[in-house]
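The chain below stands alone, shown as structure tokens; this is the form predicted on its own.
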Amino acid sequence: MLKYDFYARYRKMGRAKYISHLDMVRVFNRVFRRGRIPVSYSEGFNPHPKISFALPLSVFYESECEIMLFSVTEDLSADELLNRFAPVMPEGLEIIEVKAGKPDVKHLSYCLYDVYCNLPSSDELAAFLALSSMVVPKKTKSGIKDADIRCDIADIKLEDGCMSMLLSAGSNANLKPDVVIKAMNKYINGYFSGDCEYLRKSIYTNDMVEI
């Protein structure tokens, strides 16, 4: 059977930040049914829709740049697919655009986040970034272990009311901003971030090409 590859960029905001990755898969399965979108299925004893997500987002994070890859069995245009998605998306989820083909997700290397919290001073941030080592507990495939995260911080800037963090992402290294916040609370004397809100802004390849 013929299949046509597409990918969609979508926002995950508001109450949708409480949806886990596994539940997000279920949400989009329903979206495809309700939107009469002829998604292709895998073969075998337990067929499932051929959809996948680039760098699945953690619970409690919002995003303006999530990427979903999927295939359909009919020769539909990207505009037609976007029109079918629009009326059936649940609250907090919005498809921004649909494009034909597959993005270069194997070479994703960085994510840009905005972090809203109590901000350090510019001098405190500069001293933090000057550290050669930042060892904090980090979740890994084999459990929570101490890890040196310094090499995975590409840049941190103070923006208007938030911190902008460019961090390593992908299969080889994946640093989340909440771990960086733990390091700041540990290494910046007298600093406490307070409760934080996280927004993923962009995803980049190793050549800093935005996906």
The other form holds:
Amino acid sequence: MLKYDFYARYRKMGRAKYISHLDMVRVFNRVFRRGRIPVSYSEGFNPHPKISFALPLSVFYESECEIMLFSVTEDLSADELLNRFAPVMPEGLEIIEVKAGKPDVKHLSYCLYDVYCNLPSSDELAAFLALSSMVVPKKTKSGIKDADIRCDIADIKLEDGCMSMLLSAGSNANLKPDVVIKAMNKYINGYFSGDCEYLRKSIYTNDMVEI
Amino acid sequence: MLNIDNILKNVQKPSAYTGGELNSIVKNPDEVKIRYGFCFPDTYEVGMSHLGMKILYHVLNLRPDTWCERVFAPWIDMEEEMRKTSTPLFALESRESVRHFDFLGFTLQYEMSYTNILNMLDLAGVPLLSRDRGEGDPFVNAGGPCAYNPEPLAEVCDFFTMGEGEEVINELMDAYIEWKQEGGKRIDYLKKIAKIEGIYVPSLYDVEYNSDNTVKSFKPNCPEAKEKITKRIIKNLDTVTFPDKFIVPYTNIVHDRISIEVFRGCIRGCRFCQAGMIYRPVREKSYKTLTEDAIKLINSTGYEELSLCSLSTSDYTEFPLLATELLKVTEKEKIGLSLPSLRVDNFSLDLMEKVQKVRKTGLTFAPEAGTQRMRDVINKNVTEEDLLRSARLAFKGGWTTIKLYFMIGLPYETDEDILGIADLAHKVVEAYYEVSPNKKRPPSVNIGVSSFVPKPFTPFEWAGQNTREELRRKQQLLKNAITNRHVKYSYHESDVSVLEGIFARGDRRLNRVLIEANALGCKFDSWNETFSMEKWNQAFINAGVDPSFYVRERTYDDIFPWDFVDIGVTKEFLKKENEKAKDASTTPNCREKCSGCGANKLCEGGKCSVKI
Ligand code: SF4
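What I would like now is the form predicted together with the partner chain, since the data block earlier showed the form predicted on its own; can you produce it?
Now the complete complex, all chains and molecules, led by this one.
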């Protein structure tokens, strides 16, 4: 069967942030059916739409740069697909663009986040970044373990009302900003982040090309 | 909008509390006159699977003057967070407290959800008892199958709706708008709606008891209240409003699919079955309307599965036609078709091949009783030969797993009937080895046994209920009689069944027990992890009510607490059926022969809607 590859960039904001990564597959299956998008199905006994995501997003994180990869069985334009997506998306999920082909997810290496919380002073932040090691409990495939996360922090900047964190991402090394916040609470004396809100801003290749 | 982000981080299933799902309806509160909280007294996953809620949500929200929102019972972890942070019970759509909604309407699907109603009212900050509510408080009301005996909640609810709600709910809303314009008091609204057919306002009736606690009299205490409350039915299912959109949840729910209602009622008169009596007479939807419903819902939801929903799907008069039409749709859309409650015959097996494609997992049968005599007592018109023939057909077709459902504790039951269950299961295993094309694969015959609960408005409404000791003895007897290792046996906890029976046939005095149970922390009683018989025993003691009173056998002279409700089917008919049960004599189904149950009087011109 003919197969045309595409990927969609979308936002996940507001109430949509509570949808778990696992549930997103089901959400998109239904989006395809509502939008009459002829998505390719897997072979086998229990066929299901073949889709994948560039990088999983945790529950409670918002994002402006999610990427979903899919293919269709008819020769449709990216614009046409965008038009079909737009009216059938649930609240909080919004398709920004559809592009033909595959994104360079193989080289996905960094992710930029905005974190809204109580901010440290610039001195505190500088001292924190000067540390050569930061050990905090971190979720791994084999449970929660203490890990040194220093080498996965590329940069942290203070912005207007938030902190902007550039962190390792992808299958080799993946660091999430809530773990960094844990480290800041631990290592910056007298600092307490309070409740945080997380927003994923963009994802990059190892050459810092935005995906 | 309440800010619940922080507490959501501490609960297992945040998306059960967030709202905002596709097709949920958000209105501007300033533009509506009525805020209606449709409350399902169980978790989101259970409540969102319920078709009745989807229908009434749709009907109410079609009104520009009304905003109906969903309210569910928060699970234990969420409730803890809410209480810690003084977060009141809220509606999902607006995320606003329901404390000052105009209506809180509960659906009563099973008795074991009653404590959740109290707990939800408590979380909402609404007084638990009707008499403690004042001007500005919501009208707490209830409907659904358990509302046919409303008395155990008579002091909690301000009013009840008997029967199908699509039409009467609009009459209630119209009356509310009128009443608001008239500037009346709370009681004026209640008196106003007491005149609407199908509405029961408990505070307008007085009950007197005999010294033995049976009902002496039940009388209206004002001219507005009717002597008899007749249930409402929808006469024409093809023209009644049915949603063209369902809310599509993000998180997994129990029945996560489109369900369409093929017909209401049931032509079979199983004597233990309350649904079979209260939903009479059968009214079908045309296959054309059903196909249209299906297509609209597939387009608006994108669901991957369509399911038919009714008491016994095979009894639909044009079932082959409907199945063929729906298959066309589901194949084109690449979605699954699920067909629960099908009788197994050549046609249905063929159909199941088609819809299930490969996975030949469980087939389900419900012989309900182990011996022919007992099946005749309960009027389950199925013979052993019927069952074995169906089983052979299925085994020949490659099925290996069969589920059989039975009941114990039925009226007029003997130990022989219990042992007959094991016998029948063994015969099914034998049938497998006779006909299966692949005998090397062992069969698996699962028997699920539940305890019979006598329900109002059935021919067994007079029956004594087995004690839990008796039920346990019978469970053990059956367990020991099962000797074949391919037969697996599972049964329901008898404590819950006994309690369910108490509330099913309960009276007003049980309101006190509910209040005590709520105070002791009883909730989610249909969930193993939360049910506590100790707390319930204490609740009965605290309320000074003897539970054994409610499990007793009744006499034909008893006045039942629910006698004022008219479901169409007459008490005379139920008595006659009970007498026939004693003789193990059967009654034909409605299509074979009308037995004069009385439900025809609800139909146009008194002519029964059952299609011959
Ligand atoms: S009136 Fe006759 S046909 Fe109609 S529901 Fe009753 S028994 Fe069945």
